[in-house]
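Just the one chain here, laid out as C-alpha cells, in the form predicted alone.
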Amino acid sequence: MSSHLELFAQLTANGIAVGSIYALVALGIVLIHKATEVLNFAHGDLLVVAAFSAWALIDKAGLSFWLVLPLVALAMGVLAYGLDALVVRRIVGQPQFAGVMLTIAIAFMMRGLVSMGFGTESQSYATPWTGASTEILGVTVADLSLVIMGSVLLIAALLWLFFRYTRLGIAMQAASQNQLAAHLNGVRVKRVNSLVWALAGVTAAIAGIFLAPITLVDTSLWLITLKALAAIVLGGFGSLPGAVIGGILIGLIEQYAGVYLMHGVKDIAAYLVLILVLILRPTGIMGEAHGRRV
C-alpha cells in the first residue's frame, strides 16, 4: 500500500470512529427533540457529568471499567428522567425559545456543578483497550476506535428493533407525531417523553465514557454538541437513521480537511457544512420538506 493510500486509509477508519462519537450524541438530540419537541442544549453536558463520573469511579474508587459502564449509564438516564419530569415539563405549551433557554441554563448549572464538584483540571482514565491496536488491511486502528464504531451500530440497530418492535417504543413513536392523539389512545405521554429523555440519557452517557479516553475529561467535552448538531442538519433533522449518517460524514469530513485543506479548516468543518447544508439542501440528507410558503 502507497504511503497515500495508507493515509487516506488511516483518515478514513479515524474520521469513522470520532464520527460515531457525534452520530452517537446527535441520536440522543434526535430522540428529545422528536418526542418533546425541544432542542436540548444540555445534552452534551450530560456527558461532561458522565465522563467526570466515569472518571471519579475508575481512578479515585478503582473500579472495574465493565461496571462503571453501566453504573453512569444508569445513573445517567435516572438524572435525564429527573430533568424532564420536574424541571422541562413544567413549560410544556410555552414558545420553543422558552425550552431553548431552559436547557441552556440547565447547561451551565451542570457545568458549574462538575466544577466545583470534580475541579477544573483535565484527567484521563485507562478503558481496557488502551494502547492496543489491530491492523485491518494494512491500516493500524486503535481498538478503541473499533470498539466505538461497533458500539454506534449496536446501539443504533436496537434502537431501530426498538422503536419498531416494543410497545413502549411504538408509544414514543406515537406521542413523538401527535400527542393528543397518543394521549386520547391510552398512551401516558408525559412518562412516555421522560422516558425518551432517560433513553437520550444513557447515549450521553456512552459516548461521554467512550470520548473522555480520546480527548480528555474535561468541561470542553460539551462542544461536541455543537458537531452533533452540524451532524443533524447534514443528516436531516428528525431522522435517526441521519443523525448516524451525518455524524460519520462529519467526522470524516474533520480528518480529511485536516490534512488536505490549509491549517485552521479543520476546526471550522462542521460549522461550513452547516452553514452550506442549510443555504443548499435545508432538509439534509434523509430529512422531509416542512417549508412554509409565504
Second form
Amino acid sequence: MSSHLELFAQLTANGIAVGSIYALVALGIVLIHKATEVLNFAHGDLLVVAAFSAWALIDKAGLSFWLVLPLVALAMGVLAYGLDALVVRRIVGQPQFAGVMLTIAIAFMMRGLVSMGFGTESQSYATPWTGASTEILGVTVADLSLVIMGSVLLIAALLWLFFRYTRLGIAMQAASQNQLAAHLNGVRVKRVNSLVWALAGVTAAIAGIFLAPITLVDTSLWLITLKALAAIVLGGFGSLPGAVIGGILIGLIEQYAGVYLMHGVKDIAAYLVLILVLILRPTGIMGEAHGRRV
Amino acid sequence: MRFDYHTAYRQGFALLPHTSDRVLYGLLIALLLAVPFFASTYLLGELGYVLILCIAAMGLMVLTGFTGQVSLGHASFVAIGAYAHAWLMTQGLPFALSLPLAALISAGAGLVVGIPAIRVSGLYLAMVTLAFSIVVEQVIGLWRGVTGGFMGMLVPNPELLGLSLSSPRAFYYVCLFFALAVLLALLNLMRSGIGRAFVGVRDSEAAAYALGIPVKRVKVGAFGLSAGVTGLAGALMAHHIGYLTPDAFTLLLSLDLVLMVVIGGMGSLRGAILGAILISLLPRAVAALKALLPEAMARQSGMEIFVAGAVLAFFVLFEPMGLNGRWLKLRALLESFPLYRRDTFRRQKSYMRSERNR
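Output block for the form predicted together with the partner chain, input the form predicted alone:
Below is the whole assembly, all chains and molecules, this chain first.
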C-alpha cells in the first residue's frame, strides 16, 4: 500500500473513532431537544461529572471498570432525571432562550462543583483496553477506539429498537411530536420528558467514561458540547440518525483538515462547517422539511 | 401617586419627565464625576473597567434585548474592536481617529455576521455566533503579522491633543464620557423609529413585516449597531488591559456579556448597566466570601464559576425580568405605597409553546 493511501486510511480510522464520541454526545443532546425543545448546554458537563466520578471510583476506590460503568451510568441517569424534574421543568412556557440560559447556568454550577470536589488537575485512568491495538487491513487502530465505535453502534441500534417497539419509546416519540395531544392520549408527558433526560444522562455517562481515557479527565471536556452541536447541525437538527452521521462526518473532517489543510484549521474546522451548513442548507443532511423551521 | 399635567408637547417626550428624577440622576452624574478626587488608583481602574463592560453590555442589549437576536459570541466583537484599535494606533493614527474607526471595523464585522441572521434565528443564530467567536479567537492567534499571535501585542498609550490619557484618572473620565454618550445615543435611538422597528422584529417578525418594516435590513442593521458599540468597548478595553492576547476574549467573556444582559433584564438599557455592575462585582464578592470561610474551603477554585451559575439560575427561574424588573417593582411599590397590590406583577401560569413551527 502506498504511504498516501495508508495515511488516508489511518486518518479515516481515527476520524471515525473520534466521530463516534461526537455522535454519542450529539445523540444525547438531540434526545433532549426533541422531547423538551431545550438545547442542553450542560450536556458536556454531564460528561465531565461522569468522567471524574469514574476516575474517583477506578483510581481512588480501586473498583473494577466493569462495575464502575453501570454504576456511573445509573447515577448519571438519576442525576439527569432529577435535573429535569426539579429545575429545568420550571421554565416551561418561557421563550427558548431561557432554556439555553438555564442549562448554561447548570453547566457553570456543575463545573464549579467538580473543580471544588475533585480538584483542577487533569487525571487519567486505565480501561481493560488501554495500550492494546489491532491491525486491520494494514491500519493500526487502538482497541479502545474499536470498543467505542462498537458501543456507539450498539447504543444507536438499541435506541432505534427502543423507539420503534416499546410502549415507553413510542410514548416518548408522541410527547416530542405534540405534547398536548400525547397528554390527552394518556401519556404522562412530564414523567416521560424526565425519562428522556435520564436516557440522555446515561449516554452522556458512557461517552464520558470512554472519552476520558483517550484525552484526559479534565473540566475542559465540556467543550465537546460545541463539537456535538456542529455534528447535530450537519446531520439535520432533531434527527437521531442525522446526529450519528453528522458526528462521524465531523470527526473525519477534523482529521483530514489537520493533515491536508493549513496549520490551525483543524481546531476550527467543526465550527466552519457549522456556520456554512446553517447559511447554505439549514436543514442539514437528514433534516425534516418543515414550512418555516429555522 | 404622581399625576402628569403637560402644558407643552416637549414635556411628553422628555427623557426625564419629573424633577425628582432629574435631581437624582444629576446627583449620580456629579458623584461619578467627583469619584477620581477621593478614590484610590486601583479603585479608579476597576470603575473604568465596569464602565467599559457597561458599554459592551449595552451593545449586546440592543441586539438581544431589543431585537431578540441571541448572540453567544459577542466577545469576538470586543476582540475585533480592541485589535483594530491597537493596530491602527501602532500605524500612527491618533487616538481620536482610531477609536471611531475601530468601532466602524467592528460594526462591519457585525454586518457580515448579521447576514446569516436573515436565514436563521433563535438557537441556530446562537450557534452561528458561538462558532464565529471561536473562529475569530483562533484567527487572531494565527494571524501573527497584525495581531502578534499568541505572543500578544502591546497597546500604545492614548493621547488626545497632546495630553496623555493613560493616567487612571484621565482614562476614567474617557470611559465615563463614552459610557454616557453611548447611553444617551442608544436611549434616544431606541425610542425613535429605528428602535421601534427593532422591538417590532423581536415581538413578531410576521407582524413587523406586514407593517412595512424591512425585517431583513433591521436584523442586519441591529447586528451592525450592536457590534459597533461593543467594538467601541473593545477599543477602550485594549487600553485597560494594555497588552492584548487572544485568551482575553474567550467564550467566557461572551457568556459573561450574555449573563449581564439576562440578569440585568431583557429590553432595558438600565438592565444592561445594572447587570454589568453585578457581574463585575461578583468575583470581588466571592473573594470576600472566601475570606470568611475556613482555610480548606477557601483554597478551592471553582467557586467563582459556581456562584455565577447559581446567580444566573436564580434569575432565570425566579426573576425572568432581571434586575430591571426588580427595580420597576420596587418603584411601583414606593409610588403607590399604601395601595400597592401584590398581584400587579404576578406571573401567569404558562404552558409549553412549541417554537418548531413558527
